[in-house]
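Next comes just one chain, in structure tokens: the form predicted alone.
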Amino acid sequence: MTPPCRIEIQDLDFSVEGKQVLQSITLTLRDRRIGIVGRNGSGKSTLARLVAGLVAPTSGTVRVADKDLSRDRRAALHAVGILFQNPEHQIIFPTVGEEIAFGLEQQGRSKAEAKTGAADVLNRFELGHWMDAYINTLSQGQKHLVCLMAVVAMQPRLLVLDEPFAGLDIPTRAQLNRYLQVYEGSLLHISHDPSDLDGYDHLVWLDQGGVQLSGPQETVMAAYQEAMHNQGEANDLADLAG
């Protein structure tokens, strides 16, 4: 098994159209399973995109496996894979096999090698019979699984999960989380559901664009849940912006 993928974030700020989304974030993450929690609007998805190299910081640095992926897209293809909430935003081919093979071709493999690689990953998930299945016949949970297999096939050092299971029912979420155990690389998992992060090594709690707490999963999750409970007892929905 490869060692955990090192994520180094130094003095990170990120703004969009003059609005500050993330500010003064410095983290060094070395664990294999890392979770990110926080309320809506806390900057979780933005941080995921920065780590994946899809956007560049306004200031500061983000390095994954010692590389600045926003500046080196070729390295990004091998270093990081990302799963979003809506599989329709990722899937572009009609069949499962074609979808999985596409990423391998992007990494430079021939069509024949990519097809073999797609078959290999399907067999690893015990889903070899899906090779020629049409994606438009699959359920939403099955489409999420196709996206997961397509990313796993590319063997990235780090897999970033931006609440990919949001809106799915409990049995489907549980099954997809079990499939994640097939992935041997590092995970950076954003989730509102604490059960998705059971057994994780490290947790980062974001609040209003900054790090509220970072540390062992049990410690951070307990503090986060207590704070969310306390905020739920408040009545801030009644407050109007000035």
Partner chain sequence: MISLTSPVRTWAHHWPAGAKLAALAAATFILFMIHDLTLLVAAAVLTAGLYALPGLVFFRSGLGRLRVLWPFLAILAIWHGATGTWAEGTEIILRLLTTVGLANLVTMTTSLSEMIAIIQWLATPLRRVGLNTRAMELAIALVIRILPSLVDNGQRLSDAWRARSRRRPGWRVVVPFTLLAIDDADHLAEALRARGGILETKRN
Second form
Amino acid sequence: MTPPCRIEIQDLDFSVEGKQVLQSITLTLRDRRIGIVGRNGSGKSTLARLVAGLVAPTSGTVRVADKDLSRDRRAALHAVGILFQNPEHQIIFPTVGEEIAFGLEQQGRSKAEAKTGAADVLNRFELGHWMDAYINTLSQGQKHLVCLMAVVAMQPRLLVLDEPFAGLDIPTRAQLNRYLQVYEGSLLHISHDPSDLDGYDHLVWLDQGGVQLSGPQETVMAAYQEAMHNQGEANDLADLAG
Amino acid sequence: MERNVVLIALFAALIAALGLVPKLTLASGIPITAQSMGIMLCGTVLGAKRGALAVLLFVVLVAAGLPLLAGGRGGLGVFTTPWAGFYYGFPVAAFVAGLVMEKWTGSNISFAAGVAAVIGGIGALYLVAVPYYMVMKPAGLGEALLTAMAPFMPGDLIKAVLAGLITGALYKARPSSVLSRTNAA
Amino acid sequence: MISLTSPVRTWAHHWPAGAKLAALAAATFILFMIHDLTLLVAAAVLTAGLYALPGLVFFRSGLGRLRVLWPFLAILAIWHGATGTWAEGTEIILRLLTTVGLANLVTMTTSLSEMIAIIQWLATPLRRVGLNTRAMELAIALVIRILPSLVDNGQRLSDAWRARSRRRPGWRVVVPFTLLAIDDADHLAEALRARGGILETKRN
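Mind pulling up the form predicted in complex with its partner chain next to the form predicted alone we just looked at?
After this comes the whole thing, all chains and molecules, with the earlier chain placed first.
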């Protein structure tokens, strides 16, 4: 087994059009299964995109496996994969086979190799017959699975999951989580649902763009759930963002 | 780069979708297909270069055999009629409409876009389509104006006005969405 | 994605697409050179014969595809009727039907992937003037991928409209429709970048 992928975040600030989204975050993560929790708008998705190197920090550094992935996109292709919440935002190609093969081609394999690689991945998921299926004929859960396979095919050391299972029914979630459990690389999983993060090693709780708490899964989850329960009794839904 | 390629593909698909979705109905109850309005919008929203590429991509895919034209038409047969000049003129129309949008920045967005849609989506389009018709049919100028231009003119004028209003509404809802104004290609 | 390729398999499905296109170009050129009515009728009959060869189903679907021409044929008939130039009108209508018929025949017997391969081949020389053929390839795939979800979006918006209005959706629906599409574009561009983007593959 490969060692867990190391994520180092130092004095991270991030703002969009003058609006501060994340501020002064410093974290060193070296566990195999890491969860991120927090309320809507706490900056979870932004952190995921920073870790994946899709955007660069306004100030501070993010290093994954000792590389700055927002600069070194070539290294990023092997280091990290990201799964978004909405598969419609992720799928680029009309058929399942093309979608999975694309990432492999991007990693420098020939068209033929990529095609074989895609077939291998499908077979590993026992879905060989999906190769030529059109994405628009698939169900929502099946589309999620295609996204997962497309990312897994590239075998990144770290898989970033940005609430990929929100809105799915319980059996579909359970099935997708089962695929994730056996993933050899590290996971950084953003989720609202505590059951998604069962058995994880480490949890980070984000609140209003900063780290509220970071530590072992059980401790952080208990504190988070208690706080959420208390806030649910208040009424801050009426507050508009400034 | 990625964003431009995605936008070009997306607007090509948008033109097709405007031909596929149920016809729009004007307040007066007249149904119109929105497809040629899609051509104008490519120019007024995306700007000259991206707009023309989006339309070109659309036209190429129609030629390749996708039924993307209103009514599910497509294929090579579309390109051998004397009216095919319209399809060849589509990318030019979007380019000119986009160019007008990019250059004429002083005016109200809806008005500028409406004028750009008329100059590109009608002026430039017919400047390609009418001579093409005259050569390919073959026909004289009078006949061409009557049989290739007159039947489509009223609809196209309405669509140009709508393209102007839509571009203006897009700008109002989200200024950054009207790329012909926010970051000229 | 539905394409216009005929599900009825014919011998012409196996011919190379390039050869069919070259033959179509030549035939169309010749048809524009011919002004003799007898020859044009012969060409039309020959084309009809080609449609009949694979059987009745193919013939009927071919005929159905010509039906969309009727407004154009009507315009031609009215013009030539009004100006009393019947012979010229007949010639033009025959030529129109034959050239469109032959072109449709190529479309019906050539798969979409073959056509796209031809487009890519035709675009290769344009690489020298800066065309990124990889980007073009991606854009073609993206259109085919995005279109069904755009149509879904349109349907959803129309439903949302109808749920709160007695009238049918008007042109205003196009505004949220376009905004939704532009949002999708941002996400897709990001997804593309997450898997290496376009510029980088050029160096491979």
